[in-house]
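Single chain ahead, by itself, as structure tokens, in the form predicted on its own.
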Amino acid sequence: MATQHATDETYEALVSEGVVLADFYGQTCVPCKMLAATLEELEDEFPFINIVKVDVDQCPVTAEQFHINGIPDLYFYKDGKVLLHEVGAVDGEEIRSLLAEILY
């Protein structure tokens, strides 16, 4: 599935089913841009994972709800339940390992 961009109104619905990686990011955040490239690669490797991008400036209510103080900030969901949470620029291998932990 292609990457989807959340709004404060759509976030909960977007993470409610299946395995979802929610990426809280900022437009001017350099580590966020590097992570975005990694997530694009993972999209091809894990087509059954939903990636939800959350721009913290465009979704202030959701960012506050999750106490986002530093970005990038990743939440890993399965059927609407947060299973893992990682703050900071996580490399591709670590994300692959975390996804494998959830999937298998």
Contents of the next structure:
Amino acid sequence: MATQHATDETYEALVSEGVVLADFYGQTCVPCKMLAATLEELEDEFPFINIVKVDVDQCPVTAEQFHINGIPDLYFYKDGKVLLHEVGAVDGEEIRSLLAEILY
Amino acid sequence: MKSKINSLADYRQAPFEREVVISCPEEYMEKQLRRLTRGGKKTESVSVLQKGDVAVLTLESKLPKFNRPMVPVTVGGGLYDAELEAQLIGHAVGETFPASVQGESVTVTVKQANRTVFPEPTDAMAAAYAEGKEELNGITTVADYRKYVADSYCKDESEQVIFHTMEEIIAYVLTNSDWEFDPEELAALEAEIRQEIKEETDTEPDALTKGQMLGILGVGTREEMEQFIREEAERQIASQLWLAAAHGIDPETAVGEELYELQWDFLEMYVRDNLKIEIGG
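Given the form predicted on its own above, I would also like to look at the protein as it appears in the form predicted in complex with its partner chain.
Zooming out: every chain and molecule, the one shown earlier first.
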């Protein structure tokens, strides 16, 4: 599945199956752009991981629901359950290591 | 500070690699070029596995992690198991074969395999990607973009080499000098380090699990943790004493903030003057 962009209405459905990284970001946030580049590379390499982008300005209800106080904020889901989340521009190696635990 | 330097090793005597050649690895370049071509990537079914392919495997083994149906794995991606992934290369879809992981046998069946294929980058793609990005201003061809990637990579690596060389020199001086640590200063700093560990883990250092100790401090036992805390406190005090000496400040009378604001500029300058970094092709 390619990267998908969530709305407040579609968010729950998009994170409900498989391993999903939900990336809460802002358009003008520089660390968010760094994380976005990392996620694009991960998606190339591991296309069976689903990436859901959540623009906090476009999805205020979801951002409020998850108490997003800092961005980027990355939520790791497996079959609809949040397993962990990391605030800040987490590097690729750290995400890979967390994914390895969640996936296998 | 009450701690003292009895003898200070000369940082100019520290051994380090004087000539370093840096070049941008092709694998890194390929990843950066994908930024231009990602929009046109496609997924194709393949019959024989190569590094980078995504395989769906059914595995049978005594090891629970390797006794599962329909496991998606990127060959060589390192997420599942590097040892097993290396043994997948060259095997075909539909094939069942024996593999070995951690000395145990695993029977692997390759159920499906896909490859992500990126188009060849074109000048138009490079120009489109660069548009509106200040740092890529003026890039209109793939050759321009390649040069930008290679130059940026080498610049960043050069800074890393300088930083690591400084760390090596600092370690040499701290190890080869004679320090007289004041027990009260050491104890106060050790308490600060314990507090930092507590804040990071939400756990008293004495109650950390082995996993937490390994993950945060890189040590596996309480004794090693105590040693780590002690050495870290000594390292911090010794660094401050050396910095104060290098900047001509009397550590006896300097206040904490003043000492902490001192920089390693003199060392960075020394490394830049004495380290030849050659940019390879």
